[in-house]
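Next up: just one chain, as structure tokens, the form predicted on its own.
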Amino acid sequence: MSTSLTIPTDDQGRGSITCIGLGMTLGSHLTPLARSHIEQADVVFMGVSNSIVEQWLQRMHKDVRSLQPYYGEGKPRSETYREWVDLMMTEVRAGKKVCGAFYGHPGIFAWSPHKVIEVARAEGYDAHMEPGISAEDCLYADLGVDPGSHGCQHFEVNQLVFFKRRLDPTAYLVLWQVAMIANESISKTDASAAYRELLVDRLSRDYPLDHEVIVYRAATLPIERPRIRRVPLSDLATMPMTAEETVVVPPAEALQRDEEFIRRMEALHELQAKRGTA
């Protein structure tokens, strides 16, 4: 029995764009609604660098076009992502129902899906983003991290090192795309130890060098298990790492009560109680 859904539309001959998330683990994370957007599209653009995923998508749709060939060694990723937007919008303007399929959640660490939706809406086309299971969601499950227990900070690594950001060592810190530090292209090689040593130096302002950090990669195939490596912060510069891996820095300090705020809150409780009995 098919689980396909019919996506309603008020303007049948007009182009549209929907960016959907494939999830992280092939097949098992795809929602019925996301699958329906794929099956009912006129053309599917695939922002995934995996031949197995491409073959899987081609079984669902006859016109799947990979966006990966637009990357180039030494070519700025920003230029590639603008080309992706242009490619998708060309089909939308031609009156086609377009689906952009991206790893994980299409709105997390993904510039092109946000931009193409912005451009399409500005030109009067229907545009929608359908969420998916992201690497962040998998991280919480695989590492047993509850962001509500201590709080959680997230930074793309270059956002941390290129700007003056404040870190809170009482909360979790999640750093994305660490292997791409200071790398503006899609180079497949890991950033050199010298660049990552700069990251270690930055983190050492808030964390001791012997503090344990976690290098994490979510499973992308049903037969895989997540990759989890625990090392001292000092070793982060020299260990091999891929662009898909994420660095998690657990809290290094205990939470401290804000006694002044607590006193003010208790005084407000007492005032409210008196007003309630007056």
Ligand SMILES: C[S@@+](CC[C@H](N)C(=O)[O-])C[C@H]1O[C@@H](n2cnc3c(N)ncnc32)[C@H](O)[C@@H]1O
Contents of the next structure:
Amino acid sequence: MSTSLTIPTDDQGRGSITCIGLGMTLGSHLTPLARSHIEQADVVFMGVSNSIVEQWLQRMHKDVRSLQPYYGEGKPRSETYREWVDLMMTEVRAGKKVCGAFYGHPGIFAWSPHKVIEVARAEGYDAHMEPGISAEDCLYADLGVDPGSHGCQHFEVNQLVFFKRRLDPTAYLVLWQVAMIANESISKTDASAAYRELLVDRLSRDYPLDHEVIVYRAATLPIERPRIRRVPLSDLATMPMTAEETVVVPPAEALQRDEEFIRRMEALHELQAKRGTA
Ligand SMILES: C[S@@+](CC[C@H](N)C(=O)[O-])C[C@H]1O[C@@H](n2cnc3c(N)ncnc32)[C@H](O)[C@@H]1O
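Okay, that was the form predicted on its own. Show me the form predicted together with the named molecule next.
Every component of the complex follows; first up is the chain already shown.
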């Protein structure tokens, strides 16, 4: 039985772009709708650096083009991401139905999918983003974290070392791209340790150095298990880390009651109760 859904389109023969998420774990996270966008596209661009994923996509579509060769050692990633947008838009402008396939969720810590949709819409083309299961979704499941229990802050790591940001140590903190700190390019060697020392310094303003943090890697193959390493904050600089890891800092302080607002809320409750009985 085919799982393919027919995606309605208004404009046959006119270019369009859909950015879909492949999810984190090969094959098992792909939604039926995302699969249909892949199958019904004229061309599929693939923003994933994994040859197994590429082969799997090629079984779904005969024209899969990898975006990976546009990375270069020493080349700014921002330049690569602009090139990706140009490549996809060239096909949209040529009247093709284009699918951009990105791992995880295509709109989470990913510049090109948002940009290509913005550019396509500005030029009058149909453009759509189809969500996927992100590293964030996996970490909630694997680490047993409910963002609703204490609140949850997400930052791309460079936001903490380049800007004055306020952290709330009563909530969870999720740090993305930690191994890429201060690295505008891509590099085969992990040179981030010295810069991660700066990150530890910054975090030590809000968290004790012995506070336990989690270095998390979601499974990317169905045969893998998630990798969960718990270390004191002070070790975050020196431990080996890959680009496929996210750092989770659990709350370090208890929530403080806001007595003023509690009093005001109680006064409102009383007023409502009186109105209800009047
Ligand atoms: C450019 S962002 C892409 C995120 C992706 N769009 C998503 O939805 O998860 C790359 C960052 O995602 C996180 N990441 C990527 N692969 C991961 C994995 N297997 N487990 C945990 N985090 C991962 C890391 O923080 C990494 O630096």
